[in-house]
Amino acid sequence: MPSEPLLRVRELHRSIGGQKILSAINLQIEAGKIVAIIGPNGAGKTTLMECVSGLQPHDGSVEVEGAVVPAGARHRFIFYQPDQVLPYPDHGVYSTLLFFQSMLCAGADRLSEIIDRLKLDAVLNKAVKELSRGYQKRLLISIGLLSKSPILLLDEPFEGLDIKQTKEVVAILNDEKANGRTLVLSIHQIADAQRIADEFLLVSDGKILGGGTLEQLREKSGLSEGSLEDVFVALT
């Protein structure tokens, strides 16, 4: 008998001012996989991502292992990390992150493995306000990872960061897949997608047109081959 997946979420419907954003949203992801949600600007990947967690009132339910989890209660298996919301920009980014440390109940062992995976060492006397681009994400996905809830949603992480830095923020999503977390990306460009995720959610227009690996995607959209661009472009 198949086990129960990790996440699911079904009939989740999500509208603003009459104005639908989300519609019927059917999905499951098991657990210890890394799964990207694709999509242009304005697809609804955000939106889904912030229903999922909780942050964002909608119809539907949302289960982990088998148990609809109501949106206060969220928080303790699905942590979220928006792209581009800084923290306490007047503050210091070392007391920034001393402070989601202690917060989230995490070791000073791991603040310090993830200071130094994440090269933040050069940046730890600066204000956030200060940091480029690249760092800013880099703390975002460090906060990220100080969480210990067993399912990890980051909003773009990847978005800033040049080739070099993608490939190590890869290398250590990957680490967290492998010490069992289940991580779920939102990315809007395919190429990083399908570097690192082993299944992936196309969304348009506030709806799924398919889920899977990139083998059944082409299956669903009759394509014997291809990147997952053309299987996008022919789902569309």
The other form holds:
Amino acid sequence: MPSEPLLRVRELHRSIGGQKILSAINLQIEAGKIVAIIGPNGAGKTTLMECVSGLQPHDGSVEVEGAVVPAGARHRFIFYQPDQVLPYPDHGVYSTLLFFQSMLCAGADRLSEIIDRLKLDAVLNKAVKELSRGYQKRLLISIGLLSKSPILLLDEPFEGLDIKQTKEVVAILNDEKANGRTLVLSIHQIADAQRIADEFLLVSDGKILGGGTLEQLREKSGLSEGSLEDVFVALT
Amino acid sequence: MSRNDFALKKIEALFQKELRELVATRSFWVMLLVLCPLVGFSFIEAVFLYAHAGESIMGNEVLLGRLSPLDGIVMPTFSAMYLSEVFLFPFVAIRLLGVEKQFGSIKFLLQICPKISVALLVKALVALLAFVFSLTPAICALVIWHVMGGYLYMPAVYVLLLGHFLFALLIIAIAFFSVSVTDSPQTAAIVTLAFTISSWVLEFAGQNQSTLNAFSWLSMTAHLRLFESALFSLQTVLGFITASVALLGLAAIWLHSADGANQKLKKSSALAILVVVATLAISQAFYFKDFSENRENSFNAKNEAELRKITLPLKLNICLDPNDSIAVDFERNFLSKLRRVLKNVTITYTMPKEPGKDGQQDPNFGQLTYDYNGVRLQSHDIGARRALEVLHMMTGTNLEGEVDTPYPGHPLKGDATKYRYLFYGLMPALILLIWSVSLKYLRKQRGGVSNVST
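To test you: the structure above is the form predicted alone. What is the structure of the form predicted in complex with its partner chain?
Every component of the complex follows; first up is the chain already shown.
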């Protein structure tokens, strides 16, 4: 009997004010994979992540290892790192990290490791509001990494990072995967997605147009040699 | 670490984070800065008027007996606190929750603290601490009054402080509820001020026979006035607590983002039903205690004890416009006191007929009708002493005409103007200093980590 996927979403719908934001989303994600949700701005990537993590109301179900998990209990399995959030702007970076470390029951060693790997040492003394965009993003990623949830949803993790920083974050996320974590990343830069993801979910207008490895998507689009960008254009 | 230890550690982390937020909240420090001169001015003026009043009635024991520091000093000083609670304190409370929505960290909070009600309670606790801190200028004023040789009847002061504490708790709950149902702190501020100002308006409405009069019991301000006159009412205390808990509950429901609007409405309706049940239960909590030194809100103790023996329903009808000065006096000196002693009393007003063309007044004008145990008595003498005599006659209780409790009054010829430098200069400077030290401490907290991280 085949084992259940780590995360499965069935018939997920989300409407706001009568307008359909997400329609009939069905997906499944295997453990230990990095999956990139790709789509243009406004495609519904963030809404999908927030629905899956239980932060937005929706129809349909979310299962973890075959068991339906109600929205209020998803924090036990899924942690969502939102984009464009400024946690506690007047607080210091370190006190903010300490706060999340306590709330997420992470160890001091783990915090030190994350600070070190995300090169946050230089800004620990600053207030969160004083951080540059890149550091703000790294702070958000560090909060995500502090969580112990087996499934980590990261919304635009490379937004605001330069190429070098992006490579560093890619390496960190690959290590997380190597440690058995499953990562779902919402990315609108296709090149970034191709750099890190094992599988892709193509989202447009609140629908999933296709999903799988690049090879599988090429097959689906009929572009045997096409890049991810070509495949995306062909399928949308 | 056990599960409980983890939970406690989380609550401690939340509490520390909220304290940092409070220190970083400008509106908190601005409120304190504004309060110093506001309280100072009210206090200095009150001392001046009190001394002046005492001087002008010196020798008149009856009038001196009405000179109470609670009415003359404490209440005017705390009127400045009231202004702060209505107009400034909401912004402090709004900030504590509003910052989460404004900058999006609510999305983290809902994940790291799935029981959002716990986070709300911690925030409410910190907001209450802010309120307690804001009492400093008013407490200083009372200490100065004491140092000047002024008299303070502490039980009455404690009741007044309890009232302001409950009022602040309710303001916090309103502020949190407003944040939960609005998109921005600015809108939340408007909603909260709408609540507090309408409460003020309703209090006025309660004093006049307007169409809003029926809703005057909803006025938080009117309920606060009870405590200000040193009257402890269990119903009011429970009412404040129930309203606060209900609003905090509503805030928790509306912050819960996973629920759709319909589900939130269902949960809110269920909570509303619980509140109605709680309100009905509270209405049975009939307990009043007058903590004023001169028992200005009650009959004398002997009469109260006698009145409590009346168990059958008593009905009183007054044929007067409730705004008529006689009715207002009778309400203050007799009816309001009677309501607090007798649970089973119904008091109604009948508007007298307009004088006819011949100028003839309604023969029932000013008539007081008593109904008790099948006996009806009517009297045109509307006065507390006479009313007690009639009740004595009808109920067989051993009531005497209300005897004024001998109260000496506490006149003081003092001048508080020399303390103006304290309220207008030293205290604000001290607050600025604490503000600056607190911010430095916050920065130091950030700065002291370079060697902790490894």
